[in-house]
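Taking the form predicted on its own, here's one chain by itself in structure tokens.
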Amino acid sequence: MNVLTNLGTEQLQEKDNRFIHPWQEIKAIGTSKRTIIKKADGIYLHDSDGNRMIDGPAGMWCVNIGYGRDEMADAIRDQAMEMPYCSPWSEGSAPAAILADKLAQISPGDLNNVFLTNSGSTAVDSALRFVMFYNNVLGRPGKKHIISRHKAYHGSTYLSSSAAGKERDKSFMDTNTELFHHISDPKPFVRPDGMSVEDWLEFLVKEFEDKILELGADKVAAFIGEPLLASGGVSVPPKGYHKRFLDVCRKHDVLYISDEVVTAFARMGHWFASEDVYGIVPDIITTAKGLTSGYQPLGAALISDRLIEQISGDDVADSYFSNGFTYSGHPVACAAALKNIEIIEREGILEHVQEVAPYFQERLRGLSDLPIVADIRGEGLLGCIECDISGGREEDLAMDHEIGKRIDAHCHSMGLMLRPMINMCVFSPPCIITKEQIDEMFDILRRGIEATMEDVRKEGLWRG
């Protein structure tokens, strides 16, 4: 059945050579060595040569319940022997219909309304498709700006990469600099020598009201943020935050949407953080990932119903969304989502997060005694180490990714896999993760970063 069982690593690396990776150099292409993942158990990943690594980061934050799920894969063996696929234009499935059911049940307020994509890409890029669409529709097609912030990740279809805000990931690729418009990175870490979180916080809000006020709220249809900034390095805003932003929105007639592709279904504690975590209720809420724990590609735009009885009725416009995919509500990953959620209901996920998520906190700020460390954040169960070796006295991206290259390869080696971002070590372990597996991790982080500063020593790289 599996026709690459007995291919060893360096075979398997020539033929994932062929494979045009995520954000691939292309310089790089046909030369790369990555490691090659063959099984996976629980929150530990096994590479093809048979050492065993706790994953870090959880695929892509998205394997909230682990791996290895025998019933996930018999509910989605069962469902695409039942039936697999259906034309989701003209007709309904059960998984489909079920599962938009249960997402309007467990969403905030009244975020009733469920339009189902394959990824989180697609769910950020349809949101503000519909949110221009609405806009048409009530005969207002001037009030199309988005305002996003800095380092933000919404995406990489067109739309939702034009909402990002990591400029480096724009580098030879288009996107729409007329209608997107950026703002601050809101982490207190980055806030000006001498300025209190306090002051950093009227400052966030100031700066995004004037920006609305330049465009012309009758020009800015909406704010879209991640509750915290994931790939942006797990960037968590000043308490309040949320709660002043939709404020400014409510007083502007700008639409808040929150993108909680990374933290929704567990990884906070809760369904969702917008208003579990963060006390507001956005007008739309965008998820992926966790939504099915990455055993199937699924994700979902939800839409409140003041948005959709504004724009329906015998008072407006015929008008069609015509916005959709082969794969909206695919039977078979929305089975698998249906299983997802059994399984964080029955086993009390949520409850688990809640419990260990402080002692994951506790043991990444017990790291904030290493020299290199120059930042510690997180929430929930998110956490993002910042090193830095020039004692802070100059920006050098050459060897901030150098840092983030040799802690990777130690940690590698002692098995535990990262998600190196540069200068950064970030975590999303799956949300099964006990005490004693979240002591594992962060000692061999321990040991990685203290291997890296010997390096740096030993080769005179250390300006600290």
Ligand SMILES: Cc1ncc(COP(=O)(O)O)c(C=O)c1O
The other form holds:
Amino acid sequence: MNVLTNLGTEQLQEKDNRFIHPWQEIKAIGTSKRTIIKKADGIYLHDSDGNRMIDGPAGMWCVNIGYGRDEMADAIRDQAMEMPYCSPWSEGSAPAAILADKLAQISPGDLNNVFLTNSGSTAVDSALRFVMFYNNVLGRPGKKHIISRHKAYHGSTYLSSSAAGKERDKSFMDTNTELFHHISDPKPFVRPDGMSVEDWLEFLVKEFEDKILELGADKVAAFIGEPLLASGGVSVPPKGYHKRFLDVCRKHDVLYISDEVVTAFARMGHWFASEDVYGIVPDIITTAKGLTSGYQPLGAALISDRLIEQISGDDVADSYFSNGFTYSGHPVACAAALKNIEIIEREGILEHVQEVAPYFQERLRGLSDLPIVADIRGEGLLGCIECDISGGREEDLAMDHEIGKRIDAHCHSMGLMLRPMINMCVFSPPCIITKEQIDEMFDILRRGIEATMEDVRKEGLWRG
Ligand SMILES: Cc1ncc(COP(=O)(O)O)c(C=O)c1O
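Can you return the structure of this protein in the form predicted in complex with the ligand rather than the form predicted on its own?
Entire complex below, previous chain first.
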């Protein structure tokens, strides 16, 4: 039993103020009053005041099989008792070996080489370090530049945050601007007025190829992209984008890293989205989150045979990939991943998502009649509403920045937690969500948006 369960909300909030949270607002240190989550089951969270809420973002897009799984707890406990740790430098362990083999089987194409890490950031960081290492071994140390996109999110280490493209996240932070370059966020919503989606795709492909040519193909090592930009507001690229980008990569000998930290393990109805949803086999896939459904921290970079063969032949220098973590292939985390994969297979969760996702997307698009909603985006069990109350009027733009939080606050009080981001709310519920629960979720969301419209009307902030 958790030793802290007897503490009340205020006591926990006071202690929580000692915890510098990710993306912590520094001036709020010491005074924050965060919701304290005490329990969770299925798709629901229970806070320390006894309120039950649907977990709209599935934790941080990660609790794919849902909460309260005894089998996961048993697998974690059993492995911790059997052998909680062994050095990944010198020894192997059954959970890490079996997991690596399983990931090679379920991943697309020849992505058969598995580098295990502790998180998505370290998976991306390791993939980027691998690409740089690969070019060093091949004797082309100048081929190091990385092309990413505005609004991308790839993590919080120095390299992965340099690949990320959210300007606001970089305001007070240092990143590498010499080797990392950003091209357009691909969502059609931001294309110039009057441009067709087909022309937008042509623009994006040309912009990418032009960037390679501008930097010099002999200097560009890789393109890194999420199949859809999740934290960037569920930005879904136009149809055909992934294949066209891979073609450009192949033409210029640039590697394609598909960052599937969010989109794998049932989120889009498949183990991975790259091939099954978007028809491409990239050179490297990075993943984390749904790999253990959040029950343990774990990430992975899956690297193609083709790349490994190129740097391990007789005519290349002997080398070490000097990159790794004390907890690479952590036995307890790997045991959790194996049990998670077993549950997804046994319960048919991939098929379940394929069945309910069209309904989820239909209910999502059903919100388009609400005048405050400017764009709706989504695919699989991922969705986003983007709101606009300023209509582009400068003086009202600040209000747009608050709107996601306001919708979330209303929904929260009605039993739904969202992830507010500026003028957007995103959601990616646990992949076990049923059609009835999808109805429950979107009924609350509609009421939350309506209540927000009422507030901003009353406050004279919106003329709609
Ligand atoms: C696409 C993507 N890549 C990488 C990361 C970083 O993962 P982590 O927070 O586990 O380090 C995230 C986290 O949200 C992500 O969405």
